[in-house]
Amino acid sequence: MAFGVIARYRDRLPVSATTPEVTLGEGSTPLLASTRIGPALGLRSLFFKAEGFNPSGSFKDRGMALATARAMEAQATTLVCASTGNTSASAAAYAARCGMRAVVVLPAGRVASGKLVQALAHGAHVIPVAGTFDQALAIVRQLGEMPGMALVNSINPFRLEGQKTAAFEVIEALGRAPDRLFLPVGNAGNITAYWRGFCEWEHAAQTGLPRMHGAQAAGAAPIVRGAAISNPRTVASAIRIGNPASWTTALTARDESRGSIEAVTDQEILAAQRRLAREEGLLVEPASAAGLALLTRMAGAGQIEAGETIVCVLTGQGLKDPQSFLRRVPKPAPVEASLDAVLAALDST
């Protein structure tokens, strides 16, 4: 079996003869048939596209390995990037593993302590910056003009080639594309990336389209709203985007797809990370829980046929993000190690 989503897709990605099959094993993530959660909604057929099994820990890493093997290509020596964390984490990993210089400009204080402590680990240069990710995209956008540096954020067009390859997935999992697929919309791009796999293998293997759902914090809610926001705020990190780079494309998703792009709150955002870690074995952080959000939501409101094949996309693992468990969950108490100790603490809860 081919590693890695160069390897497995070569065919339907744009590469050529000398692009390196760079990897750190990413893609052949789970396609999970859920277990609770889809029969208490009244679904039949509900699935998570586990995306925090990619190395990294994120979806990132699908577009971040083929970025990285066209930046090698074309000579380049660094990576640079803006990042609300999981982009960090994946470019400071696959910088490492090729000998590449990573720099990561990220918004001071903005960045979950999970995500960061993997930018470090990996020896990527961090520099956080008073401001927004939007602000640091922009200076990025600048550095990747300078020699030697390739830009990696999703407005490389090579960043959401290797990213529609989860779509491929989900198709050869179920034999067809879902009816429907709820996804977290930050800066868009990953709404963009699957949209375009999905179109490009029902054009070769006409197995239909699905209908296209994102979600976006409320506090974070550009594309809802119809305007950019200049001081996003949402407890979801790794949607906290004021303006996307992917706009247009989304939009396009969600029009020749017949779905929408509709906000959550942070609450209900929440509420669905509880659930998946509770009902379902799976931590995610909260980005990832906001396309289950959306779900629930339409689900309660009678929007979705219970015969519906649906996917769900967690885009990233709860371990990238511990502080927005643990500010809700109190840590337990130690009592004495003794079974009669143990056993009252039990009847306590």
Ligand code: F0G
Contents of the next structure:
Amino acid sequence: MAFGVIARYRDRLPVSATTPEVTLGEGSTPLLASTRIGPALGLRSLFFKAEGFNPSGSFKDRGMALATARAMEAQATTLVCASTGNTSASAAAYAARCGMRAVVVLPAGRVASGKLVQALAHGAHVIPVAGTFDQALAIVRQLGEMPGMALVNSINPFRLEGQKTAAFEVIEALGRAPDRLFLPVGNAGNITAYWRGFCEWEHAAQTGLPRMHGAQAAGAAPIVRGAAISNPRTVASAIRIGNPASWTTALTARDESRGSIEAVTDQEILAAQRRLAREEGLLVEPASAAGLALLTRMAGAGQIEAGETIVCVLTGQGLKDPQSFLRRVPKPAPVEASLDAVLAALDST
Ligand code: F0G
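Having looked at the form predicted on its own, could you now put up the form predicted in complex with this ligand?
First the chain shown before, then all remaining chains and molecules of the complex.
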């Protein structure tokens, strides 16, 4: 069986016979039918595309497999990126796998601890800068021009080409495109990639097109506001971005699909994250719950028909950002090691 996005979708990706088949087993993530949230929102066909099942725990691996393969083919020795965390975790993993160097430039103090651990564990050169993600991206755009360096942020066209395979998988699982797709928007690469994937498949096989709904965090919503933000703020650190690189193509996805890009508050994001964990068994990081936060609001406002087929993309694993839970949920205090003490503790919770 074909394994990894390059092998599975070779004929739909920009690869040649000499492109190495780099893979860590990315892609083929489950499309899970909602068991409890959908019915509670009055929706009969809600699905979650669980991208946290990717090898480094986020959707970035799809594009990183292809970007790494093409970088190797071009004889680059170093993968370089700026990141709010997940891109760096993914770049570090694929570089390690291929014997390449990874250089990751991060906004200091603003990357979730699990993601930092991943980059360090895979042996990346981690360089925190005293600034925002947008400033880090401006730096690596220049680094990427240097000999031997391959820039693997989503401005690298192979990243989006790899990421569009998620749309292919959604169509394959449903037999056609969903009516609507909800996802978080940060640097706006993923909404661009999904739209491309749906359009390509529609062109080849008339599988239909979804309305695309992107969610930005209210304190980091430049596309919604129509202006860049110099100091973006949100608990959803993965999408704490003030000047998205794929801004224009995100607008195209929104407008061509008759969709929307809207802001959701941190409170709505955390409520959606909590529901996914408690009502669906799906632990995701805060940013990954932004799409569901927007869907919840739209369903509550009667903007969605009960019979529509809806897909919410859950972009990354919850264990990457343990602090976002521990700040809100107190750790239980230990009790004496006896049945009585355990029963007493159970009574008091
Ligand atoms: N969800 C997660 C978990 C992310 O890590 C990101 C982006 C997004 C959503 C938004 O996707 O940027 O394509 O619109 N993370 C990047 C990073 C910026 O550096 O890891 P996007």
